[in-house]
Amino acid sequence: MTHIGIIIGSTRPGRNGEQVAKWVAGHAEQRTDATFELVDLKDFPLPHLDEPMPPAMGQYQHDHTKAWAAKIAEFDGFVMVTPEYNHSTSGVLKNAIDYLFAEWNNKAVGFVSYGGVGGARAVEHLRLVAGELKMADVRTSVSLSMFTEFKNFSEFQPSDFQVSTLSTMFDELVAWSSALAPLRDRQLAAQQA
């Protein structure tokens, strides 16, 4: 069965991302076409990229990189829950993405973002990054405004219409993750040869 990782893309104290990711996971649990797992970047404390070789080489030297690579390799697709910081994603999420290459390849990705304008600019930046990593980003994304979806900018209170958008994003994500399975299988066979 398709296995999707829901990545919490912030480690900031008092972060809103954990509330959002748990909301995403709660709705994901109701689905029967895939399994879902929360992945908290707090559990993978990666320093600024410190690997001597480019990630595309797959020659990881550090245990923290190997643990991160093993976790990401488990999944067929991802939901990235991202804040918007200074018109982009968080540094910690970008750093975590930059650590790896092959582990992201031929997998689908959907986005749930939050910020002053719903995190839309963070998602646009992540779409560019996803393309370079040979990921298929799905069209539908969930954009949560700090002004309308959070009480006092800290208590997550999503509008009902966000649930249907999330469901559409899940539909697209599972379909693309499944469709890309033959490419992942070929890639794995080539790596093992």
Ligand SMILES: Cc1cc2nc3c(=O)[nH]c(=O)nc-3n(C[C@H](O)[C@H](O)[C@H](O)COP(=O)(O)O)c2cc1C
Given for the second form:
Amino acid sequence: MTHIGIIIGSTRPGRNGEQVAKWVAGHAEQRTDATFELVDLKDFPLPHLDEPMPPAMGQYQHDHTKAWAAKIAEFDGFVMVTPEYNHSTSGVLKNAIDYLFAEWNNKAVGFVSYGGVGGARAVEHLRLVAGELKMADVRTSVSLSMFTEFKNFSEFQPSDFQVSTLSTMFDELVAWSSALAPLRDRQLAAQQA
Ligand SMILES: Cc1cc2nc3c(=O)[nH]c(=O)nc-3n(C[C@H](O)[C@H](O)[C@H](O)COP(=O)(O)O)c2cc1C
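Can you give me the structure for the form predicted in complex with this ligand, which would complement the form predicted on its own we have just seen?
Zooming out: every chain and molecule, the one shown earlier first.
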């Protein structure tokens, strides 16, 4: 069964990201075409990137990197739940992404973002990053405005129409995650040869 990780891209005390990610996970649970799991960056405390070798070399030295790599390797695709910080994604999510390489390759990714303009600028930056990591970023993304989808900028109250956008994103994500399975198998075989 295709296995999708839902990554919470904020570790800030009082973060809105947790409410959003739990909403994503709640709808994901109702699907039968994939299994889903929340991945909280708080559970994987990574310092500023401290691996001596570039991640593409796959020579991880630190236990925190190995633990993070093992978790990400479990998945066939991802939903990145990202805030918008200074017209981009959060530093903590970018740092966590930068730690790894092969574990992201040939997997699909969909985005759920939030911010003043729905976090759209964060998602556009993440799409550039996804390309370098050989990830297939699906077209549909969920953009949640802080002005309309959050009461007092802190209580998540999504509009009904967001659910159908989320569902379309899931459809695209599960389809591409499974379609890329042969490439991942080939990659694994090459690594083991
Ligand atoms: C450091 C920082 C920078 C921010 N920059 C932007 C921004 O450029 N555009 C925007 O729409 N919102 C911006 N915001 C507002 C966040 O999108 C909003 O606070 C959101 O709830 C942050 O996600 P979090 O609560 O999960 O950490 C910023 C917030 C922080 C903390």
